[in-house]
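In structure tokens, the next block holds one chain alone, the form predicted on its own.
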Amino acid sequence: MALEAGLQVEYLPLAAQAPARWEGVLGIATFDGGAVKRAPSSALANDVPMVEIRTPVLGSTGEVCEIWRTGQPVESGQRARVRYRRGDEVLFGCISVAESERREADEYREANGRGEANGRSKASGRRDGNGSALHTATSEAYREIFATLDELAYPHLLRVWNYLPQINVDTHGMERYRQFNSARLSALVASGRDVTGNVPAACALGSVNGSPLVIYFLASRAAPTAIENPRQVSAYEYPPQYGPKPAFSRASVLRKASGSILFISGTASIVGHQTMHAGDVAAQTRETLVNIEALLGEANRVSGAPRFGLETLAYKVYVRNSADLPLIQSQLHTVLGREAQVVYLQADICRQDLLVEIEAIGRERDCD
């Protein structure tokens, strides 16, 4: 799908590129755990950044890979573990962070009478999930994040995401999706970011046990306008029953003279704060589409004109149960058409009661 002339992301096979296609690539993230090794040497020999995401592929599609691209050219680095690639407007960067490293640092600490770095003690870790290897993991990896992007100025995310293994286990004395989400807002605290409105558009699935943090996320030089959903409150006024905040917004818009962008946030069957239809996967999915339409028609109204359609998006859906893909495939055909640029991968979701998750990218359509 192209997006406009500076930016296009693909759902495809590596193999199916050509060495000459390499060319103005700004990053790739694979889902089936292996394209990696996989790779053309073609891809490696240019600095390409490929990042692997442990969410196993359903369907007939196969192999698949996310693969980001400008017709701008390129120059790849790397700052500490965050590698990215960039064009003169637009950066794609990558970070995989394993829980191991930060477990062993721990001990080490602990072994040699350290236990209290940081001022966290190991107490309160089991009280309120700061002390865990996830956090410390997820703090570590978006302070090197925000230091790249402010060294490299591309100030402003556009769209996150990540994935970690086991979202919905509790461990130190609260669920790793809100250890998660702690870790995040400190570490937007700390490096002087707005944890509220000027927000990007994010997700956070579950990978596969054993994986690493990974993070992958899309930033700019000039600033997104987010937008909520107004079915729905924004993430970041969740009530105390849900945890530490979680500091994204429902979608973004980057505005460009050539065309505009939106980035829809991960979105499931949430009305006001609370889950709908829960246990019943059907109804998730439509509910689910309805708070992307709605979040369509926001978009619009911010934009001013009805620049967004479903049929302008490219779709990536999140089950949670592989069983549960036929019935999700058939409330998507219903609303979206046979036609539609879906890809379905098997994930965790970030509330245990939630079965089905979509994301979305478009371009805006033509008005005249």
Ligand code: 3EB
Given for the second form:
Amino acid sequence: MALEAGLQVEYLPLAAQAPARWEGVLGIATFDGGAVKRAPSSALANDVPMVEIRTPVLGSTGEVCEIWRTGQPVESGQRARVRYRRGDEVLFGCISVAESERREADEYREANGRGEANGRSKASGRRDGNGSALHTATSEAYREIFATLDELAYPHLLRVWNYLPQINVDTHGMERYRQFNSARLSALVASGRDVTGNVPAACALGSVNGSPLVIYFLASRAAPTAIENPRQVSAYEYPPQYGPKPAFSRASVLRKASGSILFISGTASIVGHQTMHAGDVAAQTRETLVNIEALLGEANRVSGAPRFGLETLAYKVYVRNSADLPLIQSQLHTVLGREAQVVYLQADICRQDLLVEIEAIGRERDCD
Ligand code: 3EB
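Alongside the form predicted on its own that was just displayed, please also present the structure of the form predicted together with the ligand.
First the chain shown before, then all remaining chains and molecules of the complex.
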């Protein structure tokens, strides 16, 4: 899919990539794991950051990779654990942080209630997930990301993809997704960034057990515009029952003279702040698509023209239970037609009652 502003994304099997095609590639996310081993040596030799996301691909032929490309000259680098590649205006980066075995052992003891009251640590702060292996990994990852962006002067996170195993599992008296939220929020504050309004578009999904915390992102020199959904309470304003505030915007638009790029965050069957249609995956899929349409309306309103349409987006659909794939696919076919560009992945979603989540990338409509 060609995007304006010199930034493009494509979804392809890695094997389909000829060496000549690595020019201008900013970075690659592979889904379904194992792909790095099979990566063409030309990609590795060119220092293209490649990040392995362990979420099984559904409904097709195994591995898929998401390839980010720019028309500009690119340069690779690494700072601490962040690997990146950048053009004049946009930087692709990625980081994987293992939750250490020592810390996992600590958590195992804790989860089994050894040596503490109510299965919870008596140490202060532990009930907000502070000090968990995931909290520490998330803090470190975001600290390294912001240090990289500040040093290289691409200060604005446009879009962040977060993947962590056992996302709905409780440790330290708190669900791991909420531990992640707590650490992400603190890291934003510590870096001097906003935690409401001007926050990145994002998603946070489960990955296969045993995976590290994996984060990849796009950042820019120019500030994007954050978009909220008029049908939903902003995530950073969710009421306290959902735990530490999730610091993400519903979408972001990067506007350039040459055109605009839209990043739609992970979107689910939430209206206001509540999950709708618990247990009904078809209805959840329809509600999610209504949310995406509302976001498109808002993006078009903010950018002052009908630039974005449902039919021109590239979608990633996260399916909690792979047996639900046919029902989800048939709803998407009804609304988007059969030609829409959609990749289906199996992943746990950050609320126990959500069965499907959809993200998307859009470009300006052609003006002829
Ligand atoms: C929701 O709307 C569903 O924590 O970065 C969607 C997109 C969700 C991003 C994140 C979470 C995130 O609250 C979950």
